[in-house]
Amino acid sequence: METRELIRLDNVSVRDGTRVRVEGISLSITRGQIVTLIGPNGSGKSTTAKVVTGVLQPTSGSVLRRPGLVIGYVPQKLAVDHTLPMSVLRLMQLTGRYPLPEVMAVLEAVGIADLARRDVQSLSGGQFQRALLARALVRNPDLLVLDEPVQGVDFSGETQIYELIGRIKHERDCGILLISHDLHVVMAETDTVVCLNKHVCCTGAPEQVMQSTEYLSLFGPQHGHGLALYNHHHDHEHLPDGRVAPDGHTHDHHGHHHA
């Protein structure tokens, strides 16, 4: 494996009998770097990443992982038995036993250090994904892997909430793996976006994949529209083939130019 390469997959498919639930899939995750899986319902999103954590055994390919690799999984769904309090710290510590410091330093990290004796049924859905984001987060991970982490989240609150993943990416250099059914809610954080329909339609930049007859066909053109809205948060400019600009000016899809 390269240096910084946590995870890879060599054209991996998972079937269930005759059901095939993905095929052929390969792609990369190395640290510092957000890949974001899109694709519509049924297209084998979570399947992927169910494989990224070890949770299932592809049928067929195989799966790399660096040595010692240690995952933080944020699912698509927790079910929280509602007739049973649970305070945030609880559900903190419900796989595996971290000194509080530990804990209270990581909820601080997600913005939510001040909920933590709060019950859990009682935080809002941007609130409860952030707990989720720091249950995550408390076991150190080299690699995150988000399934939907927006779900519940208002718009607002969305932006937010993947502005905190690109701070987490920059501050503890880790890979993250982003499940999100949409392109348009992909932040301009994401490195790479991979487009799955059960096999990987088309991969690159998200402005390379917006613009590709693959993603078109799938999504159709309105869905391109709200790409722009994350980038103001842009520091940089991506050349065509994903690096870095070097001059240092970022211009905006409206053309602004930003010094």
Given for the second form:
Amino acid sequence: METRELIRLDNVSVRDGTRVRVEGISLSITRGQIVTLIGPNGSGKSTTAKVVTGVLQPTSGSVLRRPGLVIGYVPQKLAVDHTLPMSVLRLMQLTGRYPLPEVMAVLEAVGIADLARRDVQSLSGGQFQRALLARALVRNPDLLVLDEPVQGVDFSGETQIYELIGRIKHERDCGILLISHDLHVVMAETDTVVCLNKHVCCTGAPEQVMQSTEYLSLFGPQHGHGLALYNHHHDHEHLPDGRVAPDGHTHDHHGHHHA
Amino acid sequence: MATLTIITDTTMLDDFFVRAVLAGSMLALVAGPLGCFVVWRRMAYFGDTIAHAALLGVALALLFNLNITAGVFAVAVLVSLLLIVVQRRAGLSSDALLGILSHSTLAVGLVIVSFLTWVRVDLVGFLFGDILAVSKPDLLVIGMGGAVILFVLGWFWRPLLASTLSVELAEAEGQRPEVMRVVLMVLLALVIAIAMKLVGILLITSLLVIPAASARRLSASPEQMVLIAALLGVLAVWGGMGLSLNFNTPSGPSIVVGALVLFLISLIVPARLFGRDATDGDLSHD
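Could you switch over to the form predicted together with the partner chain, since the one displayed so far is the form predicted on its own?
Every chain and every other molecule in the complex is listed next, the one we just looked at coming first.
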């Protein structure tokens, strides 16, 4: 493995009895890189993610992991039972013990420091997703695995969370595996798109995948358009509480467009 | 105040009563924390099923002349493991499965007991408990069993809580939620085995669920909830035993009534009293 490589799957297959869940998957994630998995339902995105996190062992093929690899995970759906009293602060300590200043710094970074003492059940979809992201980050992970991180988040929240993920990639220099529920839109920050349908249909930079015949034949024609990049350019920024942030809060693009 | 009578007027307490209160308190200290997991993981019906299966354990222990507590524990563990396995294989919903196991184990237990003509079986004692009959060896068993349960809960606290919140998350970050599930089931079987003599098969789940549910509104963290549930359980035991002593009511049911009263009180106590600020969105900035 090269030095910045975190994990490499080589020709991995997972079978459940006779049922094939994924076959011949090869992919690699390095530091400072976002790999986005796209594919229809049942195409093996979650199975692939589980092989990466080590929850599932491949039936054949090999997985090379950097020794001591720390993974931070943001699950797809998480409903915290109302009978469980759980503040944001307590959630941060779920799988490990971290000093308060570190916890607060991470909450500050994802923009929900003021919600630290709130019960997680009282948060909005976007706030909760940020809390989950913060929880994964406080582990100081080498690799972040995000399973559909914008599910249940409204449109403006979605933009902000994608932006946050892009920032995490640059600031923390960790690898990110992102599973996307949307076949047609991937983050502009994505370095590699892996298009799955039990096997790897096509893989490469988003621009390449967008034009590949495999992608178009799988998802293109019937949907009328191909893969789009999610560029988040807008003329103002909302803070998590809905207020409009002061000018130049995080960036200075103007106009809204999602090319 | 019934509880006050117990504490101040020690001369009127016979030895068996002291033992009963002590046994009940020890049980409550354990049942409260474990009950929180039962509530969080929505396992109340599961707990009920294991408790009903305990009667099968009693019947088998009598049949083969074994220690009853050990028999109950063994059958409770077997039934929980059976549930895990069957749940994965069969296409039945776990609700229906629990319904089948819960009542069939109880029924089979009752049928076997009816065949045991050579032993006098105090069925009512097994169903509703007989806390006043607690002996010194019983106290030792309850104390040791309780200590084991608390120790294991404390030892696995973080992974237990993480797997309660999200199996996928715990799994992905290297914990073992299936193992935690088995740990909880064994603890549940153990608490049922030691509680049967005190409150009986039919009332055990109430000691698990009611104090935990009462603690919910008064707690701001899982740790607080576990502590408060333990304390409320002890209060329920004292109140119930006081009721039983003063009005000659059956002890096991009286304890459950005590727990119910505390639950009803918890519903009207303003949550703010306990420093919770989450419900009204009021944020503290410290």
